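Shown here is one chain on its own, the form predicted alone, set out as structure tokens.
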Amino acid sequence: MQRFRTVEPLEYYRRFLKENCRPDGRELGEFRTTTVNIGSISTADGSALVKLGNTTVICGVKAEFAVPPTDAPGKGCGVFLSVPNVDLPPLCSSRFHSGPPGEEAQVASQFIADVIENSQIIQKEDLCISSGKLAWVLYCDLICLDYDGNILDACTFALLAALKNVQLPEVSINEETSLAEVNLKKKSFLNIRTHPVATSFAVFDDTLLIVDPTGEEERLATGTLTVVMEEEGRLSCLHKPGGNGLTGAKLQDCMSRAVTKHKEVKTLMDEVIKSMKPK
């Protein structure tokens, strides 16, 4: 069985989709088991390390001061990350390699810029500490540690849990010297104003949405599609690199998954946060 796996793939995949599952054991509309990990990195600001079956990816938060551009929109104060940084090594997976980031590193890059652009997830105007002066800019970074499949619901989730973990300083300026003045024993969290959540679809013979695809399903697969969903059902962006185009029952289907994901993924944070919390 083994032998026809390696040499058929495709055909070894649609046995088990004809019977409705998948090879790990999957159901066909059913999610690996999601962990997140929050304040993993003791020199970051905020960080996260979510684990999406046997994907892992780790983010960390860094928080420097900047000077508003004079043309930034809101007063000045508009500074907030700079262009996100998705790193795939090798030591994630064999199929990337060292040096340059690779396609499909710029893609994920680019696919969190959007999340972050599209759903207001920070409004730049609570990163300002004196406007047109000085504001906050946080540096994003996000890498794979273990690579299978599904490379941006999880950069997504750890974004999130990574922005919902940071702590910032009180900061002020001093009027005499016109230098900042920060007070690191009142910290405050971030303002989320909103929380957005992906899920991804793969899609076999142009007809069949399985979600939550492994590494070797994407492969596969004729194509792939990431749904961004917020707080009521709100669609955030949508996602689909090239393939066949879906119909529209389909893509209401995928929306009313990613609705579903989104309430589990909301809870799971919640619940670590609060977890974490001193009682």
Second form
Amino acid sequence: MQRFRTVEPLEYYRRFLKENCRPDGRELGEFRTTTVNIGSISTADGSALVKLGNTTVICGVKAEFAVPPTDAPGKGCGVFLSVPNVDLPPLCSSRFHSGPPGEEAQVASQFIADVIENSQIIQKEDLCISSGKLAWVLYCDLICLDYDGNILDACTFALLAALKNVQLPEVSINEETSLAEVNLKKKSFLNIRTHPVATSFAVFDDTLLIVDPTGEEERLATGTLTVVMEEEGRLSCLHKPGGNGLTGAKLQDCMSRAVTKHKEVKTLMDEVIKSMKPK
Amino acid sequence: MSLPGHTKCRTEYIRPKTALLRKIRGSRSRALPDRALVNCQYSSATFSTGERKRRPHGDRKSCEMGLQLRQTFEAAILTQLHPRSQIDIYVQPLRGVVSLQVLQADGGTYAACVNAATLAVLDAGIPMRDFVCACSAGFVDGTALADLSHVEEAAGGPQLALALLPASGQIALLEMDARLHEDHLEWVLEAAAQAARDVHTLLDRVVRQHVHEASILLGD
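Okay, that was the form predicted alone. Show me the form predicted in complex with the partner chain next.
Full complex below, order starting with the chain above.
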């Protein structure tokens, strides 16, 4: 059976899909077990580790000072309020080589940047310390430790969980020296306005949609689709990088599944954060 | 010798968490005809230190660490069994010390990297001569200390990083900086060696347990 899987992977998969299930025992619309661990990296201002089945992504957020650009000092205290970076190092999968970031890493980084921008997780004003002079910049670094498909969902979740964990100290500008004074004793959480949750699908043979593809399924799929949903069914971002076409009805189907996923993820995150509160 | 001669040993590796991958990949241009090429890369996460590191790859410390790891593992891996192939070891510490200056020798990181790499190489099934267990040691206030914490390292005393092949007692790598009187060297070396042997006991137990569990799963 294993030999058949290696020699004819697509046929192997088709046999399972005909029975409406997948080799790892999941149904077509079932997600893998998700585990979240928040706040494990003490050197980062906020961190989270997310595991979607075998796919493992860790997100570390570090906050630094920056001078906002002079063209929009009042409205937005900084165009680059957050700088996300997704790193797919060779240790996560043999597909990646060491060296400058490959195509997939860059696409993932841009996707995360789009999610942050579109869903306005954080208001620019919240990161402003002194209008026109000083603002916070959040460097969000996501590292994939194990690649088994569905990297975008894991990254989005890790980013959200890490941002919820970030605590920024109070900063005041000394009038005389015009230097920033940081009060490390007084820290406050970020004001997270929305909770975007990504749900990825893989398309098989032009018609069949499966949710949360593993690495092998992604390789065999003819197309992929990622839907980013916020609260109350608000669509934040839709990412369909080519692949074969989808009908409007199928797209609606995907979106309703994304709404369900959003509820599940939000519940999980609230549980984890509640369990950390006594700290 | 008028030294108290007692050593303090602490075997908690709270600092770097490392994740590794190792694979054999044919690399034709640099392939050696009679043995495998060992390639180690060290890259720390940008959030792993107090100040965000802007260049996690290719800087001096990463290159030096990669080279030290390579030299350590070339001594331990039976490279003759895999000619014309390449073994890649990638190490990624996720959490480091709170404030790390670039020029500061970090024996603790090196030790954690080596121990994690040993487990990973064993997990990959690459044949090794022996476990490679490492530990750092130092000399503070007339006492030899094993497994230095960040505070102890910052105290400025001599520091020693030791990688040991426990069964034969052979030293794979030994690196020391700052001045130390030769009379004290034996104590410090013994402290590091004892700690490394303790690590070996731990690693051995973990590996055996893992194999035991895996064989149960396969048996089913």
